[in-house]
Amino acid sequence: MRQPVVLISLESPHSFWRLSSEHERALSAAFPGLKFRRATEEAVPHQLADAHVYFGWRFAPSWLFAAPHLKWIASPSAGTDHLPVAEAHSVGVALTRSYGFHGRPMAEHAMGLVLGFSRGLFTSQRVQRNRAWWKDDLAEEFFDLAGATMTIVGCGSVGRHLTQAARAFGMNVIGVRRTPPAASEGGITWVHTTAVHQAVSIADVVVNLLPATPATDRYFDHNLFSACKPRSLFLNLGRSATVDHSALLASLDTGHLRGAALDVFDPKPLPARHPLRLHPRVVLTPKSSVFCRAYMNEAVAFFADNLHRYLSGQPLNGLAEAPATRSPLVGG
């Protein structure tokens, strides 16, 4: 019997998002009964013919037709909106996302943005070349984190990491999700999505971690932004499609929101004269919230654990549900 083939395509210009030779050797040593093969993204469709497992960033729906033996598509990403979940499900191919290791860098990123606003760091950087002194401006602008409230919409595993960081600064945390735990846990006050307007109305900081689904398209609209506490801060580390950017700009222009920090936006990159680029109270980061030097180490460890489960017939972790049953308001 031929060895089962695991095809891997994990290319990136950044070393921490790229499979190394050391990772490949570790997988081969841990699974001597499997054959591991690496492929560039361009070569993937031509190497899927005998693959049983695929581990990579991207998988085009059309590639399924070239993979008669494929049983499982694994991604190191937390989200699945860029993957063919429905198509894979329709032909009996499992598709998994990864989780548990995105939370720490995203929590660090989020708190860096919060501190940039709360301590006036972004304002200082912006005006230092043109103003002699701006202490009085910051005295009006800053806000205390101790005792402030952070509401996390789409609060899953990333939200739990962010909660730990926020509580270290003395913040209170409200977690919004469609299926909240029965009791308070990890310092989070849980509320159902039906109470999201109330949850944002008392928040000094609102963090969006929603995935992109039909149910979350432009979830943050004029009504939800209007419900936000006056002079609150909005962060989007989820998906750009979950925010109506016209509504966001309107809330910023009226002063209802004190500022916004966006790690995701559409189009990518934004045009040079786009209002979000030019707005004095908007900070953009280029989808860098998951930058982490240990990223691929963690991703390979997650995959290896799931590969053991796959080979022993156990349920896979991170299994993406069919679109009709997916819970749209749970963060990764």
Contents of the next structure:
Number of protein chains: 2
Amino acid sequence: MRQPVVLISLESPHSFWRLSSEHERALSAAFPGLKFRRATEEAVPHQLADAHVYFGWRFAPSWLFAAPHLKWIASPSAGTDHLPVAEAHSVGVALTRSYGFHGRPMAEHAMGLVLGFSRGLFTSQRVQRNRAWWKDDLAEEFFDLAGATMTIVGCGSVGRHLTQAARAFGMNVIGVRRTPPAASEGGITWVHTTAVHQAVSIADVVVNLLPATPATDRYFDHNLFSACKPRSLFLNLGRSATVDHSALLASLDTGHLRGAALDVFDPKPLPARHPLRLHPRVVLTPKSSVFCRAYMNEAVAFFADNLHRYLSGQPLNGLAEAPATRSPLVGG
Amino acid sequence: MRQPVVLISLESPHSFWRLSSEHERALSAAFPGLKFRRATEEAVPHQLADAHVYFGWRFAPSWLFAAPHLKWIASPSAGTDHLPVAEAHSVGVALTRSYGFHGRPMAEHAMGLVLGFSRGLFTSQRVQRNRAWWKDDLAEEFFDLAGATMTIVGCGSVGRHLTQAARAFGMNVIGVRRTPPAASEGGITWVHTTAVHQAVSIADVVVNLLPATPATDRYFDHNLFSACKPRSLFLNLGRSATVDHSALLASLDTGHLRGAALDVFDPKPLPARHPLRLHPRVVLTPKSSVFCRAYMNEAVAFFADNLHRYLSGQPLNGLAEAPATRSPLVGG
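Can you switch from the form predicted on its own and show the form predicted in complex with a further copy of the same chain instead?
After this comes the whole thing, all chains and molecules, with the earlier chain placed first.
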């Protein structure tokens, strides 16, 4: 019998998102019964004919037609909205996302953005060249994290990491989720989606970690921004489609929101003179919240664990649900 | 016998640095045997004649001549370099600083500055208006806090707070101090001042919390900056006089240092076209690292505790040492 083939396509301009030869050697050593083969993204459709497992960043829906033996598409990403979840499901191919290791860098990123606003650091950087002195402005503007409240909408694995960081600064954390745990587990006060308006109304910082699904499309709309506590801060480290950006800009312009930081937006990049680029109280980062030098080490470890499960017939971790049944409030 | 008089002068443009009527009422209620009197800064020299205790932001050396009964000058500040320590000492007046509550806001401030650099947030804010896309730049530039090393020079009460925050992000912390504790107490690897060059050579982030004393004047000089790890980050939240700013700028310009954030500088404000204002990898904050809405609550609580000690003849906390014997490496 021929060895089952695992096709890998993990290219990136950034080394931390690229499979190294060491990773490949480690996988081969750990799974001597499998044949690992690498392909550039262009070559993937031509290499899928005998592949049983695919591990890669992208998978075009049409590639399924070229993959008669494929049983499983494994992604190193946290989200699956760029992957053919419905199509794979309809032809009986499993599709998994990865989780557990995006939380650490995203918690660093989110806390940096929160502190950049709360301590007036972004204001300072903006005015240090042309204002004589701005101490009085910051004395008005700053807020203490100790005792402040952060509400995390779509509070899953990433939200739990973020909670640990926020609590280290003495913040109270409210986690909004469609399926909240019963107790205040993990130092989080859990509330159900139905109470999201109340949860944002008492938050100094709202962090959006919602995945993009039909149910979360423009979830943060005029109504939800209006429910936010006056002078609160809004962060989006989830998906751009979950936010109505006109409503966000309106809430910033009236002063209802103190500021906003967005790691995701659409189109990417934004047009040159887009108001989100120019707004003095908006900070944009280029989907860099998941940057982590150890990313591929972690992604390969997650994949290897799942590969053991696959080979021994256990259920895979991170299975993407078919769109119709997908939970909208489990953050990346 | 007349009631001993406590003269208070705690004015500020900022409410969190001002004594409120509630604070005054609470002190009067807690110490019914004392007479509390408030004075504007201008009025202090005319009100000192019968004062036993002074609690205030400033104290001019000449005021000592107008205060024949004065026994104790209490400051709500962490530092004493703006106060007449030597003069008070020479006439037998105790002078105390405050501690234990500056660490929390300063830890928030320092971690915000570190994350602003490590996650590329300051770069993002600077270029988001005029660069199409800067993801590749950030992919080069960012670093993970998890596993990185922070060296705190002048690691006292503030340094211990900062350590807790840094360790919540998985950082290793080295504390440099003239009198280091024996073991790795408080999650800190303690080293003696004599090993400061080695301590900064392995640090991704160096935080300067040194007080200003004759022994710390330009402590961070060309030699010490050269000893820093290439591409490391330098923060000064201590005192301006402890840094040779020409040496700092040189280390930034060669690229040896990744960046610098300064909460203190001299003169304050800096001249309009000072190179520290204009440097793209320098972030300046206007001595705002100690901003804290609860500041005066904490300062009054510290003072009240010390006042109990004073009245019962116990040693005061935060006594400023006479300049000649002052420890140079205990951070504010």
